[in-house]
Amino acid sequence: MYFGLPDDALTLRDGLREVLTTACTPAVIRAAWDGDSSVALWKTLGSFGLPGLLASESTGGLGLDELSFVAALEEAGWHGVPGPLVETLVSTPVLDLPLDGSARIAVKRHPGPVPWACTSTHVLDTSNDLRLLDVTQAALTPVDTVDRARQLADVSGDGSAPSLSSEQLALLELRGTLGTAAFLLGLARRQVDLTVAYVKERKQFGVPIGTFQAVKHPLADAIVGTEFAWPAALRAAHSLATGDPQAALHVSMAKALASEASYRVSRVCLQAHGAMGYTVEYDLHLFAKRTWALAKDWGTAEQHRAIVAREIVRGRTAL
């Protein structure tokens, strides 16, 4: 079976593309790392319609499936789109709250500091009792954390008891992870072209350092990690949209290959930049850091493998 992207979700691709170029830049992140909430950037975020991508049309929002879910945050990814945008999108179809880009959700899904905490409105605890938490009126201490745009912070507050079932609970969690594995190939993407420009320029000897094999080859088998991760994102996506029994499994695949090809490619491309590529001014760190640490938010590699090898055990599924 062929999993691709329909004419919708390429659509809605390249409008938030055009969006993004301008409203996303290396200097929004930038601000996001010294505590900016991307309040601008949201609003247009809210205009083009994607935090209510995933809601229903009734509702306000966009009413579109997974397979345009994906697509539109593997191009956040590689556009760096700071704030939790994921979190928003997969939150957003079960919480009564605004589609228009001023409700940024983050999610606390296990004890301890919750990332994207100090820039967003809203915590939804599903990490014991269900509970969603107004920042305004909760308790926040800020945690140090590698990718300083996530603003972690520890939090604490009453908040309300919203509605949610066991189904909607599991398929956030789902979607969380999903969209964090497309957003982490958008990541690795960002780096391999911001790595390809500098080793055609970067010359050593008389000639250009892409040139050399030792800098080529290695960035080439990085390369061919988000090659095969990028389809296991699709084909979870196909699965969670038509109602796949064994949509949780494509699921862990598809994040367990996206966390190790994106998390290898960083490694590479700071690599391959040499001396420059440590520096953390240089542009590379803004995408590197996000990867480090979302390789193993909404469980790492290593977590999302054990599902796939107990399944296997289990004679449930023919990989």
Contents of the next structure:
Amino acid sequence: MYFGLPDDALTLRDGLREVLTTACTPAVIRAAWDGDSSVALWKTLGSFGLPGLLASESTGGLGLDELSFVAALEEAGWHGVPGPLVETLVSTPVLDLPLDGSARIAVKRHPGPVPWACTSTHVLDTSNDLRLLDVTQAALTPVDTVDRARQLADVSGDGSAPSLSSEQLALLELRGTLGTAAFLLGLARRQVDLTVAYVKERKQFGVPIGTFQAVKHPLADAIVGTEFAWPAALRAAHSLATGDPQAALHVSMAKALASEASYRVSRVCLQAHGAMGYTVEYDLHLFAKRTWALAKDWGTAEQHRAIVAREIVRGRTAL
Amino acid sequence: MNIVVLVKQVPDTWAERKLNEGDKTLDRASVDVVMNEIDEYAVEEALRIKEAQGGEVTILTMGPERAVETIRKALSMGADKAVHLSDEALKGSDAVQTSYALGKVLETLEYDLVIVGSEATDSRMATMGALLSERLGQPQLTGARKVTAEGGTVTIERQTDDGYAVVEASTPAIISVMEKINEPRYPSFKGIMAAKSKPLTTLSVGDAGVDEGQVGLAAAPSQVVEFSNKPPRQAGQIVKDEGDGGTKIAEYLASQKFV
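Given the form predicted alone above, I would also like to look at the protein as it appears in the form predicted together with the partner chain.
What follows is the whole complex; the chain from before opens it.
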């Protein structure tokens, strides 16, 4: 089986890379930490076409499939795009909201505070009765958050009831889980890039610290984890794109692997940086803290492993 | 309104630029290349005029094979087609020769406006608009921070040190723009996909009717005779503070006539 990305997806990723290199610098993420809604960045993403990646062409979207989706989100993860990007991309195909980046859609999947609520325009609540809230009409109570770019807040208010079928909701859940897995792998790649650059530059005992086995081996091991997780994400994307009946299982495999691998990368990278890694003026924490949050969002590794295990124990699945 | 935009591929603005030891031409092979930054503004301005008034935008580039990447970027921003003048014989051409070769191609194209960026970040000559104007016998409007084109007339606001001058000419005309003029767009995904199938004509020197004897390094009216690379940065002087650090800083500043 061919596990590479198709041309469309590569074109999308490369184009997005060019856009984000100038439009999503660490300064933009830092502004989001201070409560900025990243409107300019999202407008740029809108003109690129990203918010409507999965939306059909007849509604003005790009009509691309999940392979392009994971390619784009992995790249977005590398740049640490602030805002509910995964959530918006999976919501636009089923909600009648603008695709030009002016709608930033957070998703409330379970009771409690909602990530991104403070910098979003809408909250899609799938936790109980299905509702779509306009954030300007809702009451927000921010709560303490580790990744302050992804500020959590309790949201209350009345909203409209969008008509989504249970199939649409299930697909939204699977895509959101997979998209988060891809974003995590991009975050991991960024942290590795930062760390490799650092350990080549930082010297101790007269040599770069990257030459020490105690530094390079854990780093190499951590990268092996993400290298194994990426093909799982591609497989899940392919399964969703082709309607494979085992798609849900494959998505769980991808998220379990991506959560574990990226979390491990963030720990190893933090350690390889020594005290530097804890410095808020240094960029590593912007990506590490997002990793900690997203590794647990859309299902933890343990929850997804349990789903995979259940399928195996039931004997229904040949992996 | 049909517009030709001249686009040049240059070494990345932030990369260290070098000359080749042998023929003293710019080393283009060993660095990342990008579209000359101000050319993005030229493309953007052409697209805005086209979107308001209709017509076609053609990209014209002279450069090695690799310049196709830059042409594709201009097409993905929204230009309609492109002409790429590419020939080994052109290597090492200076600004005067380049204007001759580009002028030959422009003679075969139908246009109302030619838009160029005010200068390229590699050669920094800032003369292409003027050179083409002379070659083609068409008016030049340089340093535009605003362009208004209507019917057979084009008006620009020409940036000056103290303010701006309003300059008007009949079309066809050559305009050079500066970065104040607009905010260039990013290519959209649909634009990038569409660019793959837009017409791109590649011309050799012979195809363009350019006399091979008049272009290239050997025939260049201006030659790089000698060059030396920037000396590497010297290590700074470190003064250890033994209670007299302040005095030493003051002494240093005084020795450099800062205080």
